[in-house]
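First comes one chain, alone, set out as structure tokens in the form predicted alone.
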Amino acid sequence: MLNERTEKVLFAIVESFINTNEPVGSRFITKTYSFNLSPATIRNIMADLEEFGFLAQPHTSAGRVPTDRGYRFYVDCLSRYHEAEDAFLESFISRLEATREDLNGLLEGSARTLSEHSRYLGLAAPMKSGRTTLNRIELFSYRADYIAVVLLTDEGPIKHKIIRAGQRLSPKTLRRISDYLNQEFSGYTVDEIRLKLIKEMSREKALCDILITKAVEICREALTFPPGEIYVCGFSDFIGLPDFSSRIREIAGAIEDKHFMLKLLEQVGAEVEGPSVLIGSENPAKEMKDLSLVVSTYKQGGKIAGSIGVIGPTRMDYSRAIAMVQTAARFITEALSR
């Protein structure tokens, strides 16, 4: 769509605005970049880019600023990203070594390191429970009509719950129930099991089987989890950026909404290999229209285990942010594989 000369001018404007946060004029481009083009030619190219929707002019006497479409074109054309700086690598590796045995500490430390070195908001979240594959479920008598449930998954024995059974169940009955559940649901993800449970609830009514009824009730309760955890770091530095001076309360409300942020991370990066970038108006919520998100997934055992990324202004240094997020995701994947 754009010829090489026009692309170079667009990229120069995008990078200049990222660095200065000031509208960019033709004289600045002529003095700063060796394009061998006159200010008049640069102005004509900038006018064309504005007509195409890649640039905007805040007011008549000002230079131009990139639009979301301009940023998107720029990001999509990045053939390679900056290498993550040595200071970031050293800090990240240090935190990995200190927290590798603790997933929560690992994710929080990773988000904090990203924030400290990018000056943006760092965030990390494990995969939602629904994608976890069940290997085995074990049931144990606890007290009165309560039972202890241990879910062994493809990620290890990570889920322990105490649930109320509604009546005292003998160890023999619990073994029969767990045998039935393992036979029916082992190897399925939690989301798949929930769908199968709906069918089982219809089937058990037809069979009038008390054991199956109780097994379905227990399994449904055992697979009910609270919203996943999300780690958000660097809020005070992030909100201090000049880009947000007039919309602090609105933006803060969106970022502090845990459910919204988890859903956003899942939408952007959960099914994509490598880094994903969501720019400005591409965000699903109007509160995020001045923000960009760079996110990548990390893996455990060859499967997606969660997401890590940064949120910043649309004039984010995308090349640098993508490099750091990509590096963080790779290091977390390696740490979880040891």
Second form
Number of protein chains: 2
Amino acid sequence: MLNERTEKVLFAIVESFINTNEPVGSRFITKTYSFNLSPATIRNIMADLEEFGFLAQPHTSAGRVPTDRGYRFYVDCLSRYHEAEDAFLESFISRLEATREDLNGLLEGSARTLSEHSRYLGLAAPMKSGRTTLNRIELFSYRADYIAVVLLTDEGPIKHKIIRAGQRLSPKTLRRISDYLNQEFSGYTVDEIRLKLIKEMSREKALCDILITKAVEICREALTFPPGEIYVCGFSDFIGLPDFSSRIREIAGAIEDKHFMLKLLEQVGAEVEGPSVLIGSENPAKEMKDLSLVVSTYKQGGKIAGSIGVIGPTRMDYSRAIAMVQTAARFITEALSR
Amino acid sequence: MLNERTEKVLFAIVESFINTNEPVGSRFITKTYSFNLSPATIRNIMADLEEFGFLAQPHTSAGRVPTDRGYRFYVDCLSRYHEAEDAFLESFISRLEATREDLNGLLEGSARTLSEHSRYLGLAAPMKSGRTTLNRIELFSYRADYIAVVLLTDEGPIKHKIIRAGQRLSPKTLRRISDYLNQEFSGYTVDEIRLKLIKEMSREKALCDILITKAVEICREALTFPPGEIYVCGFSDFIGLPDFSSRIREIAGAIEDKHFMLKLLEQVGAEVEGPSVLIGSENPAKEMKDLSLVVSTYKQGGKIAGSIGVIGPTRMDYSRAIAMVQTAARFITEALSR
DNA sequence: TTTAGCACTCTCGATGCATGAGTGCTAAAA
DNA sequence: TTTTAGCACTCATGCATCGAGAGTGCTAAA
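Please supply the corresponding structure for the form predicted in complex with the DNA (the preceding block corresponds to the form predicted alone).
The next block holds the full complex; its first chain is the one shown before.
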């Protein structure tokens, strides 16, 4: 559909726009790149590219600006001949290393590193809690009639919750309850446990064992998680980008909404292996219509354990962003598997 | 210094500016309030107020705008004859009630309620972790050579941390270590424990008890907390306020910096009882120079346990804000003491 | 097929001008 | 002595105009 020369020009235009954030004109291209073509020729090519929907003009007599389709072409090109600037990645990785020792902070640290190096928004989130595997569950009595439930998951992050017991339970009872829960449920994912709980409830009725009833009850309540964690870093740099200004409010709202962000990450990263890129209107949510998203999943024990990525303006530096997200994902995967 | 009429005019001007966010002129005042004075008289009064530093003019022929000193006067007036609109507070309190059941989410819920009702930034933070009282400490082995430490505090929030043990410890050893730690340290504040640890370290050397050595080591590491929690809600509404636009970047940066915010809350709320108000340049930090802060502390068991408040533009609705912060603080205090 | 040349379009910044809101001052009224 | 009416003055704002500059599309020549 496009000959090689046309592709090169398109690539150059997208690249220029990413760097300058100004509509790029025909003369600029001839000066900056050595195609050995006159501006007039470039103009002809540009007209073609506009016709095909890769470029757009903000107004007559302005230069051209990439459309989402233009970016898409650019990104697809990148993945071919892109090995990323090693020198840069070096510093990025060494910064990531700092987060390794602290399993708690691994995700947050990665998100922060990502945002600091890209100046976009850094994101990290473990998979929907339903898929995490329960490693251990512990119960302590707390205050008069509360129970503190601590869930250790295989994926690293601990979750805790304080729930109301309704009555005072002796340490011994608690221990027996937690022993029972551990024996029954550890090693299963939260989703599986939910299923088992339902079965358990019918069996329990037959047994009429008050201890088990209590245990099941506690477990049920402990598994109703709050929104779920997500780490979002780099807000201030991101919000200061000249690209939005007008829509700041709306965008800030979307970013602040953790449910929204989690859903987004989940939808995008769910099944794909490497980093995937969503450009502008390719995004499922309209709040994101002039933002782009680069996400990758990380794994643990062969299973997808969560996702990590960046959000930037559509004219983001995809080359770097992709390299960074990929590196970060590999890094986390590796850190988790030690 | 100011006669009663002058004070009333000043009050009216500040109030008008808070409502309209426009420099207020003499005619506007005569129309809106019934002082039965001509614009000319109001102008004279305004000139006096400007001379005293309560008002300022953005430029000749603009109306007057309150200075920080003007706001200060206004706020001091408020505290005299202000009981707040009960109808509004009613809905606020009922919204707060929803957060009561969940001790985990109490602070976050309050911050969110605060921000939703004020449209400013809602803040909540427990006191510097040094002052929290350790209720219980629990250890589990996790993975090969990690230990998950769970600290239950009297104040409600649980803290957890995963630390590297350096070697595999049997459940039995762990239990003995945690028994020892609980026996020695529960009931003390984190600061006190740090002190005790130092003493312990010298004693331990004498005893040469490898178990105690290990215990002390673990405890030391577990007590080095990350930044500390702070809940900040309502970013998007706040950032959308017309007052900043230009300084968004700087302000967003300050807000995102948790260390900064914690320090701010601590400095301000530290010792005072009721809600305290810092207006514009009264703030210790220059990033906050055209923001105002309304903070109050909440208590638990008679001790100050943390602070809660809102941040808004200097022209914020102080009357409402103060009432809300006060109510929220009382609410939390009450919820914690049940 | 490429390119030079040219007319055309549109943005952007500067300039000038009228308008209106608001002030300060002065002198008269209360 | 205090209040007010009147008036001259200031300044931001909006609007229209204008020229410069950047960039385009088209045509005709290379």
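Numbering follows the first chain given and starts at 1. In this text, the rigid core denotes the largest set of C-alpha atoms whose superposition between the two forms falls within 1.5 Å. Keep in mind that this is a model prediction, so the values were computed, not measured.
- Taking 2 Å as the criterion, residue 236 does not count as shifted between the two forms: its C-alpha moves by less than this amount when the rigid core is aligned.
- For residue 168, a C-alpha deviation of 2 angstroms or more is recorded between the two forms after rigid-core alignment.
- Once both forms are overlaid on the rigid core, the distance between the two CA positions of residue 116 between the two forms is under 2 angstroms.
- In the rigid-core superposition between the two forms, residue position residue 192 carries a C-alpha shift of 5.7 Å.
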